[in-house]
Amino acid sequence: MQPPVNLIQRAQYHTRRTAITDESGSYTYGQLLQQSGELAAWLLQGQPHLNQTRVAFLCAPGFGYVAAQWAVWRAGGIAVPLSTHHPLPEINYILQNSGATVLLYEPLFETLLAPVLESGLLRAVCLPASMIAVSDNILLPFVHPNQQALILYTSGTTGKPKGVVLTHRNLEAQIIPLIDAWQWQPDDYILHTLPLHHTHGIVNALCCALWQGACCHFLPAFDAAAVWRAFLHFPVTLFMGVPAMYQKLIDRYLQQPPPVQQQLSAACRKLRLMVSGSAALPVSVLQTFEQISSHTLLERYGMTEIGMALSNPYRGIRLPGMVGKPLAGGLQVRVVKDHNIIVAEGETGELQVKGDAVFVEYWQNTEATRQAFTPDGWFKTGDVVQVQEGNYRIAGRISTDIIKTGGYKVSALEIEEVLRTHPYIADCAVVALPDENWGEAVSVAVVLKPGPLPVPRNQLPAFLRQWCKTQMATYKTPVNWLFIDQLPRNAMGKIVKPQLKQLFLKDIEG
């Protein structure tokens, strides 16, 4: 049988090299191929091909996650990664929306998933896959590059997250330009602390490393002290993070005595590349981290639907506040204004892209897919940019209902829908406020229902935040709370969010 997708085919040339290091140990590419092959055979259950069956998996960052992902791909399924930070309602939404019929999970998440497992609606298996008995003669199907490989959920302007469908060809078209642009090598060693349910962690950090035969060292989650220790004690050559992570690294560094600071700075200088993305990098963070580490953080721009489109150079000047130029061999890029008219340099307009890296569709959402593209096939990113001497600067979003916080893109409408289900909330509106660490902070104005409150008014934000964390991911939970008698609306009854932002600012200043 022919080998599957190129990412996995390439691993056969690196079988003795270390692929993954995590808390449980180190694993070679040969072990990754063996473990994922056995699990793929179990998934097939005697079938010749999964034929794009959706397989969800909930695994901690590390070897188990990668083995599960590769197993789904090698069996011909569509991988649906679940976030280890999502509460059960969000996990249930993704399981139901994707139509997943198989669930792989690790023992750590058995209690969380208990209601799902008890329902009996999914074929489930508790990893590690070594518990699964399979035949010695593993026969796996040929997987065509145009087959759908991955569904990643991203927030949109219509409320609930949409499933972004990527093929194996899409993923390859996203990986290859980054291999060239950032000069990945087989001897690279990346410290991985990013979430593994969206593009930054999956494609930029994980798939690029494995494509090139490099080593990916996983931490369970981002922790500034643990990252500095890893820089000191492991042969790390690359690190990728979001601005909030770099701010926390700075804060931790500044807490140390001068001799320790000198050790940390020296350890950091051994890395060849440090990348920042998923949110705008404050110039102050860039400059402070450069003083600490001698690294000018490389900013780039991308999104779930397209992978990376723009990047500052690996060699050359990296301009503060800029996300660089279009990646060579990647996407076609244009900047347009009304009626898709190309803007002149220096003017602002919407960034649009076209190419093999662009996603196929939003899962089972024909109308949203249609609206995401121009009639001639350009994907509308919704980001407003300005081009100066060939370099791109992100100027904002077209929609005020999309908030980019700590590297995540979240929907204000989705958060509002959840909050309105709370028994003490009559109405609400969510906006973004500038935040130096997170880029934007999720902020909500609330109109309470009449009657007694469950806690004193000054304790309401903490009370409601705790409830929110049982209903949605922590990064979606509002940081700023404003309680008002009525929301500002225009003559048509629409909430005036710019006016609402001004009320927040007055409340903060007052």
Second form
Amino acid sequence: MQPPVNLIQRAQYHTRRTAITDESGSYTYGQLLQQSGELAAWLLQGQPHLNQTRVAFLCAPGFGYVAAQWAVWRAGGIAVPLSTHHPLPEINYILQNSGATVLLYEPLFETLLAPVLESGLLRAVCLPASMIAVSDNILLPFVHPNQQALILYTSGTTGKPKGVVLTHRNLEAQIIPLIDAWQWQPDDYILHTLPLHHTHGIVNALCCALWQGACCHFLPAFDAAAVWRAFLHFPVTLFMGVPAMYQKLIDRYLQQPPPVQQQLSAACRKLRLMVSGSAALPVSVLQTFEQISSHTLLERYGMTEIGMALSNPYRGIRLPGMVGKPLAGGLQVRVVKDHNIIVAEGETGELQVKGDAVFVEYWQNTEATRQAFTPDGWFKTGDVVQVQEGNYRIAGRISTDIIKTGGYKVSALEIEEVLRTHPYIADCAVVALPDENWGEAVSVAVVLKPGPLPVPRNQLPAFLRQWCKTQMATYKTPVNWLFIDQLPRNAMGKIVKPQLKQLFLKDIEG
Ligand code: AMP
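Structure of the form predicted in complex with adenosine monophosphate (AMP), please, following the form predicted alone?
What follows is the entire complex, opening with the chain shown before.
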């Protein structure tokens, strides 16, 4: 049996080390190779190679998830991880858009997936794969590094999420600079609480740990109390989170009596690195967490399409409010203004990147791919940055239709499209409002259709939120609701979102 992907090949050199710990137990790299090999054989069903068949999988964070991901890669397929946070309409969209023909899932998700399973459109198997009978002699194909490995769905400035296609080479080019920059060691033990349909959880936390033969300890989901318990009771050396998670850790800490706080602070000091990313880390959070933990959070910047591009240093001064410098051995970066002219130091401009880590395309969306790159091949991140003495600061985003809430990237247009399908909503517009806990809060202004309402007006937000949760992930569901007679529009009929934000702020003040 010849594991073809470098990440997997490396596991052969430390088969006895613990790869994964989760609620069900501890698993070695040897067990991971065995389990993923058997599942890969089942996926192949006697064919020599999956030839980039899209295999979707819905698994809770843990050994089952990793075994499924590795199985798809070892059989030559493209892994399409589904989110445990998504309701059925969003899962259906990803299954259809990716053209997945195989679905792996755990029993926990059987009820949610029932309509998909009953449709009979996909070859589906309920994991664990140990229930699958395979012959002892498993022959797995060679998988070329340029082969497509992963499709991650990310929200953009168009309505529906786009599938970011990453090859094995892209993934390696994203992993290796982080191994060096953050000095990953085989003895590392990462506490993993990030979503596993997103680059942060998949590449930065999981793949880096497995690349280096380290141990990845999964919690079922982020829970501040459980994270603190894990810091106390497990040999955790590394933790990665979004700013909202650090805020929740702070809140939880502050609720404890002083003797417990002392224990928690001492537990933090055993870690060697704590990283924050996926959204701007407020300086107040960095400073409060520093007092609690003695860690200056290492803030970095990256994106699903490119992996990580900028990072504060592992050793050396981490500057509050800054995302550091370009990672060594990683991407080329430049900052440009109109017509791709390089800006002078201190001026703001769009961050553009180039290199092996950059994704190949948006899945079956040539137009979106074309628009995302300059004619000479630079990827346009859409983020506005400023460089001061070589250090980068994220100044904002070009599009107001991208919202970052709790580290998740959300498209205002996608939410608007869903809301407009509601029988009581005539029109709507979604904007981001600043929010202490989530960075930005999804906020919607709604114009109702004329006629009687289903509930009293003051209960409308709760009523509509409930409906939203059946249609979209909870983190996309608007938090702030404003009911108005008409949306502010310019002469061209385009909604003026800055003006709408002002209406919201006035409403909140008033
Ligand atoms: P995603 O592809 O979901 O990881 O979202 C990528 C986007 O998150 C970037 O384009 C930025 O807008 C934002 N982002 C990531 N890291 C940071 C950071 N440290 N500070 C501010 N924004 C960030």
